[in-house]
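Coming up is one lone chain in structure tokens, specifically the form predicted on its own.
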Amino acid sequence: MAILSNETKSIFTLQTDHSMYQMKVDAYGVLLHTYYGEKGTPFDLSYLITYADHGFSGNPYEAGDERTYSLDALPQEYPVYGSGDYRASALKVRYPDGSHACELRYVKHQLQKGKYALPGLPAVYAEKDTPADTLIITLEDTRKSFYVHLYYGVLEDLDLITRSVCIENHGEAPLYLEQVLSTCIDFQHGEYHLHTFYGRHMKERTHQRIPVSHGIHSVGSSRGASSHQHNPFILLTSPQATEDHGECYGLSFLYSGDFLALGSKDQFSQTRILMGIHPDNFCYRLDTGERFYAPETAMAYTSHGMAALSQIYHRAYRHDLCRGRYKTARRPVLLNSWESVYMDFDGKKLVEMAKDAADLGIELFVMDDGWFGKRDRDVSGLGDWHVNEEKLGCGLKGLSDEIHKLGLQFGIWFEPECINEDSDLYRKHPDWVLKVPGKAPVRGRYQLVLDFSREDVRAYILKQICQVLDSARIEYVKWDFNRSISDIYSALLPPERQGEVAHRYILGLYDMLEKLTARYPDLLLEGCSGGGGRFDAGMLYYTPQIWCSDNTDAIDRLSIQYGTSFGYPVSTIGAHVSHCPNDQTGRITPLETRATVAMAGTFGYELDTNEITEEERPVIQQQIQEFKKYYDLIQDGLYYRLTDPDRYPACHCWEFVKPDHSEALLCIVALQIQPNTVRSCIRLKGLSPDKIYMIEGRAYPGSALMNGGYLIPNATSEYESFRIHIIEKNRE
């Protein structure tokens, strides 16, 4: 069973295929952590915890004089504000007479069939196939408020464990959450390190890996979306720990706004690790009788590795977060017109690319800002979202019609949650806008933000879209969001509930999202923000991929996408050729290394087709095939990281195998070259050592590639690629 609860002892203990996670409630109704990581007998391992008598770690009040007991010391499944514990705690409520201080104790616990889901928000699910279990435990405020229902989902086979939280008020006044976090793990042994994925727009998801040390050190975004700076994904992980050995536990929120994660080391050595939304934009007011739910944490553990540790959040995230047609379903080969032209088009422009990108073998044609409204900048236009006939030169029908007849799909690009103030929209409707009465509100890219809290300005954005994809044949929408959210006011909320605004924007969000996917179920739906501004598994519930960077150059996206793996698979990383000299760079990149690059994605093209060479047609044409031949093997392959570019500086290699280890894919960028030197040798992963490959006509055993090495071809110039296929002797 994966979920087994003792209830002599009061123990419940969560197991999947690998992993083992255990809670229990001590004899004054506290739940405290015992364990988690590496699968074992379920015994009690409460005998792990320690008491002493702590100079300055109070003692609950049931507990008289038994100072060896205090909240301080002792890990803790959900800790609160003003219980005693004085650490970085998960709730902070306000009650009706100001105060804080907080104590919960255990009610009840109840087993269920099957993954929950939470209203309103995304969480993993379970296939059909995929069997699941959930656990609530409920706990209760001593001074008989309110319900803190810790929602535990196991997902046996996928070696994952969801965690939630849902906040009831059961008194008889509103009380005002001012931080809800939906997982705390407390380690009252060893030694851990944190990483954490860092950047700015257009430089995203580096890794930092750091010692927990004492004191707090925490990531997050205010900016009301995960943000370019700090991804809501992060590893804890043994200081020896590597790529192919050691403890790691990853922690992924399934959430598009404000986030917070912090790891912190006690007075007495223990480590904690937090989870949720971020405090700083939130303070939401819970009536008599209402509910509400956290967001989804997404816990993996493994003894083997990130790698592995990746491999476990590639898998299910691919197969059980994402949905719809194109969760599994081949995604087309596509041409986004962005950099090729920017907003300098007409149809005539476009149709002719399309008949060059149709010669080349793309499959979907994507025409992005600049065709609706009054848009041939970006400081208007945004929320008029009607066709611009005259700069077009046709409807939009005829133009996808057009399109249609190359035998091309045809896709658009929308900025729903955005306005310029240079539009009839904003024109009309000024109070639509988040915007602080009597202050200038704070412009980015020169716009500002729709309130998507309010379910009126949603419908009327929602019906304007669907206007536009039902007037002409659409299968593809890139739906983008292009600044930071700030100046946090809902014109329709009172002042006790304005603390609301930034969590019922996401949720407003969601929404939307979840009424156009469902109207729409065979529409490919790309996220974006400003590129990476909100990657996360969030998105992904509703986005089967996301446009993973602005920066298309395609030795930027080394980095970016190597970070970017860590957490989520390639299926979902949105990766262009774009022209050179790069847009973002300058740099200059041979094709085909653009393309190499561009493989460990969704692969596309992000150029003039009219300006191609003759000399670069026909291997434009053969990357296209080449792709769509090892579609299967990338997109849902086993994927291993095999340097890492910011510190490897003669190359970077990564590689994709067969999960029946079969066939695999090395693929190999030059960075530095120097001359004089020996050839580099890289360690393949992922093969059986039993069997034979094939490379180039030449075969090894496997355990020689994996042991021994493969030699990296000799380049002859910085930034050269290659390709290089792998598969099992007898099955060429």
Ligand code: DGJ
Second form
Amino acid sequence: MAILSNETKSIFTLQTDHSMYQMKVDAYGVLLHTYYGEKGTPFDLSYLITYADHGFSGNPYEAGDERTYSLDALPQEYPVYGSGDYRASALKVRYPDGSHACELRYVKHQLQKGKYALPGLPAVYAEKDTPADTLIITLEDTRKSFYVHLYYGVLEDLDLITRSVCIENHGEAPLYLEQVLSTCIDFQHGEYHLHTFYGRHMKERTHQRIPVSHGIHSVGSSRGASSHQHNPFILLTSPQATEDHGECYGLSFLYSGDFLALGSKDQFSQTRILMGIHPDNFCYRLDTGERFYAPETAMAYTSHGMAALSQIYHRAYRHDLCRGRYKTARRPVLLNSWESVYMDFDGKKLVEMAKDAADLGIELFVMDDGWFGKRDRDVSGLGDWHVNEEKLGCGLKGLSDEIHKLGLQFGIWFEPECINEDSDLYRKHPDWVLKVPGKAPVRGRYQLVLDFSREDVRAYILKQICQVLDSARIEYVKWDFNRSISDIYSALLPPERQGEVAHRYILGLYDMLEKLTARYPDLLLEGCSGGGGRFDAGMLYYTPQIWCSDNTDAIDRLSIQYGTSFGYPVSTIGAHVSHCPNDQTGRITPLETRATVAMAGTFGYELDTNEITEEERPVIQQQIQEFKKYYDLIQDGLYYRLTDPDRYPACHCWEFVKPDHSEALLCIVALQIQPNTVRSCIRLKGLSPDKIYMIEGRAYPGSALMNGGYLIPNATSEYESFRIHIIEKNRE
Ligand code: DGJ
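Just the form predicted on its own so far, so send over the form predicted together with the named molecule.
Every chain and every other molecule in the complex is listed next, the one we just looked at coming first.
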């Protein structure tokens, strides 16, 4: 068992292969956090906690005259609002009498074999070969109204500890949960850097590193989706931590809606990290006997730098979060119609493109937006999920059959959660959207959002989708969502329950995705929200890949994919080769460079195949062959960021290494051409120092490549790229 408790059952030590996490129930029944870090002897680390008489930091009544005991200063496992701890808290409850003051005390705990699951919510699961244990610690408020069940999942081999919280009302009247965050980690000692990933549409997940300083630094979303603007994944590292060295903690939220991630330093220079559902659009009424489950967070620790931390998440999310056939099956190389024809196509045009695609070695043809309802522009049609045969000049089955005859699979785009006012569905059911009575709703991309908190609305949309999927052979669905949510109000809920709508919407989304994946287990689902507006671990439970960004410019993608790689594996990152000049930036980049960058993702194309020149054709054929050859190395290999695009302007480098260290692929994109200079070199990572590796016919010891480095080829034109294969001698 990876969970230990001492004889008095007051200390709980969770151990993974390389990390350790400890809590202690103190004399007053308060659950203290005593340690998270490198694995060691499961000794009681509470000796590190200091007690002193701090002015203006009050004392719980039970402490009597003991003025050195204050929750305002102690490291706690689940701090609650109104307990005398004035720092940011995890839980805020409104009692039936309108009060908020609350204290939690230990009641019991329970150990279970295996990893807990959460009703209606995504969660890391333990595959057959993944040992896992669960600890549930139950606290109760001192007014004896509710329990707080703290869930811990320990996935030893993965070095991952998951957390969730369940609030159970056992009182006589409804409670209002005004804030239920999923995780708090208190660090009494040490200085830290907080790493977050900010951005905007077409520029997602830019890495930002700042010292945790006095006060609060928070990121989050109240847009109804995890958002382009901030990502529900953060790192906390030592100030010295680099890619290869230093202490790193990761906190990833398995949730696709509003979130809050917060780092703070208190009056005693103690650091507190919190993560959970953003309280802004949240207030949940919990009736007697009801339980509320907060979404899961996944925590990881390593003392070996950020690359090792990312690799923990890469492995865990590929192996124990993504599900379905395409968790392991090779994903087809696809051609997506969006940037080639947008909504301006008919069936004939698509088949022409598919013919060329088949000749190039592409395996899946995806018809993006524009095939349904009245949809030639984005002003109309959303909600009417029936094929526009007039526009296509054929039926969906006919089109799919034609495409299959060419040896390709067929995929299709949906945006199930949204609706245009100019649609038959809206004309029939104007009350099905999120809309506040008496106020005109905010529109986004000319569309409104369907009320997915409603079962009837979801059932209708799911039926429409199934009808389409059953009408033809369709192997892939892109599930898009193209606006931020506003006007959060559901026509079916009473006023006192309107604070639940944003969360119920996400539960509704998950419910629908669960039903869809259960009904079509072989379907490849790709998540999307105007690119990467909902790129989070919650979605990965349902869709094993997510379109990373609407920006397909290879150079911009370097930093977008770099930032994304901190918390998410390459196998989840949707990336395509698009045409040039690029539609978003106007930049011209070599076709080979666009492929190099797209190969650090799911790899596909998004250009008009009919416009490919005779010179480009064999190049693309070769790229596809190469991607297939390196598929396992890229998708399942260890991923190393070799340069930081913000700090190293000359070129950007990354590397995939087979877990047995026998093979690697070094990728380089030149960003600046320097005349009259000496060649730079890059130190490789993850190789075996004692092995001999062959690179372009020349032998190098692994130690030389890692300690000395590899000479970067001289680029002769801007944005030239190199894919350099490295293989152990005698395995070529
Ligand atoms: C946004 C997506 O990110 C694009 O790839 C494309 O599918 C459009 N929506 C279609 O409207």
